[in-house]
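A single chain, nothing else alongside it, follows as structure tokens in the form predicted alone.
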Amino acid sequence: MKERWIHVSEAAAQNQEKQFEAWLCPSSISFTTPEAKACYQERVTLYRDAIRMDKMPGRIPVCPSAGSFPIQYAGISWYEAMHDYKKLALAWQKYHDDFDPDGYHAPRTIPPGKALSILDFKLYRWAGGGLRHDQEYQFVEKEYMSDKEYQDLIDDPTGFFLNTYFPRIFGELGPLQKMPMMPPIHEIPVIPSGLMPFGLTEVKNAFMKLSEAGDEVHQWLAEVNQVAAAVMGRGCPAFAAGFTKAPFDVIGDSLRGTRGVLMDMFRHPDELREACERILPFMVKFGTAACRAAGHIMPFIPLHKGADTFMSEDQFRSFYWPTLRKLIIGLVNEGMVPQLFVEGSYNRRLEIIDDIPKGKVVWWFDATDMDRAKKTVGRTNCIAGNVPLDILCTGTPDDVKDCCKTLIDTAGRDGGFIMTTGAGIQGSKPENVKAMIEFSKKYGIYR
């Protein structure tokens, strides 16, 4: 049973081909013209060739990470973007119309503020939710799970999140602590006690709040999906679909927090490793489901705690990489191409992560040396990156062009490269964003 997390299966290539075909020939997109459809398929082919490490007679695909730049460019506030979904959609439409990148980045980091307020979300602060209307959201890091609760998480991850974690991060979901253990409810002797909590007024109210928040999300989705359909219908494919995380990051980001999880590597190493293994199957299924629903192939995976500055190489090998590699292999066996956004620097990790079969992933680097990346993981798998945000914010168009030229000449040689940014382009000068996209399209042609 564990082989599916360790080795790429014989069926993986066939599964991947089906996903590529679904991405290339989507049934859900209504193209505005035959030319738009041809443009869409040409761009998907550019990505496919880069992923497969083929140097075809084409060019390097160019897709900066939009971040919150469309908000800035449209001249609206964070509050407006999070509460007026039509303005949010129009901002994303304007960005794609004016800059014409090769890929669509959905506004996944601009959630519906009303839904967060309805549930009294405590894990973040946002414009209108504890911050000024012009401020970007902020993460509120705490130890939302104690080090004494590892076994509860290991025994029943779903139950732990529903009954323990969610009541702590959603103020309106406190009554879910009274939810029963689900497995026995189907047996006659325990049906009364199992169903009793669902009749409690406070539990009913918690579910009503979830329903109210869900209605708000549907309104948000209606606008977001409409602009996505419009952008893709004009020939711009989505750069990713779906989302998942490295198991270590699930625990370290928002359960134990940075300080907690780093201490746990010394004080509770066995429990930490077991918890990562226990969460792994959920992360594979989570990343796969959204991609299949969208007819896409690349789930987005931000990598946080594995950066050079967070832990030693030995700790990376022991705690972070084992379940991240299993996550990658699990997704590959489902036909996916994991899009791994390596935040920070992985200069001391490149030889370790160079352990994935050819043409199976995209390593998207933030601050990693791209020449070194090309000579290691870039020999077998596509690499993406990494125009620095400081150049886009403070440099000139010529500075941006010089940076892109260097990346194309080093990381882009012999194929297997996607031109993008090291982070989101929020704060960038519009003329620099335009210079990045237009120059890279012209210079990044394979000769």
Second form
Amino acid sequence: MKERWIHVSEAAAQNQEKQFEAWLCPSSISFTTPEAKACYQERVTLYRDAIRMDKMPGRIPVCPSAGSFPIQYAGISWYEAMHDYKKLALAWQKYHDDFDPDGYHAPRTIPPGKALSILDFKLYRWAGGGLRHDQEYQFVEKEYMSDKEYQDLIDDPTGFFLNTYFPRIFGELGPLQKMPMMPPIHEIPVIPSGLMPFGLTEVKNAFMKLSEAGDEVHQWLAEVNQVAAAVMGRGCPAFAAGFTKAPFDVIGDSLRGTRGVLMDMFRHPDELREACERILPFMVKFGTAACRAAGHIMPFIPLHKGADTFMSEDQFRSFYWPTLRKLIIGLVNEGMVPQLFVEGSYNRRLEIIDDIPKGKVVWWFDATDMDRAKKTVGRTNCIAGNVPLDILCTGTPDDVKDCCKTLIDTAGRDGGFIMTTGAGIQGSKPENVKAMIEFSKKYGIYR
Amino acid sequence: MPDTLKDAVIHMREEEAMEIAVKLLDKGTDPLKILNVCTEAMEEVGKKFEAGIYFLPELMMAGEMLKQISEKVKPMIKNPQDRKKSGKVLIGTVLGDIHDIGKDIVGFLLDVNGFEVRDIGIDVAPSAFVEEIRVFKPDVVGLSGLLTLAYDSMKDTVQAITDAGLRKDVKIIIGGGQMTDKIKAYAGADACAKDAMDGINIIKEWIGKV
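Got the form predicted alone; could you also share the form predicted in complex with the partner chain?
Full assembly next; the chain just shown is listed first.
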């Protein structure tokens, strides 16, 4: 098999330049004033300089992870946010108007509840979908794939998701089990058997449900896109666009579950590694496509099960890092700047991951020691982080400012730094969020 | 042969460990002796964890082996009360939070480390914790929560336990993704576990080993 995504390609730098250009001069945004355009471009330039590390940015860009904070700040319920898309959009507008962060966090993480209900989505519970109206949606971890099914996944990832996984995680999509395998359908004698399932009433009904859910998504998108255009049109660039994950996390989070994947490292090590390799091209293409379509450069990549407490350095090197590194290189070759959000801590990983060429990624840390991060990965690539949520939720504005000052003095030294939070800021006191943004904008000016 | 069983468990050789355990049972080895060997092996695994050699996967794997062996061995123990549990721990995910994987891992590790565990599930109201403390009379209460919304739920739970006059009877430990010592103080708990094994060790220190 062809070995891909080991080295940064010759075209990578040029591709990156093109993506930065697309982000800097978006054709799709109509700016309200020339000043708004200038503000937008100044902010993109701050990120670009921080990421490339070839010159000192004017100042440190500040962009907390909005999470679901705008919902609480607007005083609406989770149920309203997930079912009344106008209210959702207004909440996001208000957050960006009142706090003026340097980046726009889209409410795409707040999906339309009705679309989930129509399909009887089981992987999460949400307000109106098994949770009270005031509760944020939460993941329901289970073994959705058994350890006996690795080979099926490896043989045909798409088929496995369509025929086996979706029927398990969407209550209404059971009939997709009857969908035919695609590659054999090409000669005239097999066309009838390939079409047969599409004439079955239950399969038709499943597609009707998908179509209904799709309509709902379009209604939601109309509002979400409108608020994005409005906020960006006033000078605030999107902080990220598109989404992808490390292959190990796809398997660990959503297919096998934490306990399952940890046991598989002993019981099915080769199958686990092979499955990661098989999932990898999908994750590269998925991250690239959505980001490029949005005219952005940073696909968001939350990293979960490779954290310090989940496995040893050897296990990280053997199971997690190889396909994460290939994902990074694959995206970099397409001109993307992977925005790697390291949940938990990577204090025992810094030397291992310090293996990416200069100016190619953003390492966004949650609980990692930022001073050490600066001295390792931070020498070649931009680091971001990591005002902790305990301070934002329970501390005072002065506590927040002290924390930001320390971060700027250490991690922010000599550029290559984005000020953000260690997690979504839901639960934070508004005055603390304000203090973080206002203080960092002033104190983070490079002289 | 008990030594080879211990060695197999310590070095994560699951199939071999199971084979030896079955052979030992077939030969009429005292089931309690087999369990004691496994407990010794668990302690070794714990030490390797402390030394930074082993991590969560090994703890889980060793626990898994112990659980499987126990299931085979326990029906053959004449006086099950001979194996006394070393302390009682009540665990649950606090109100508003439905995550259970962290809680389940801690519950599992507590169980295989010899504690009597009562897990009262997810999204547990402060009043339900109070109720269970009255019935179960635990030595330790473990509050789990992944999200920041758990901060206030934990605080409310500790407050409810205090209001019910039960605070002096239990030690309270918190754990989860965004939990820190600052939140321990905020909630009024006694400790914050930075990971599963840290939690087990703190609880061991509080109520002693098997």
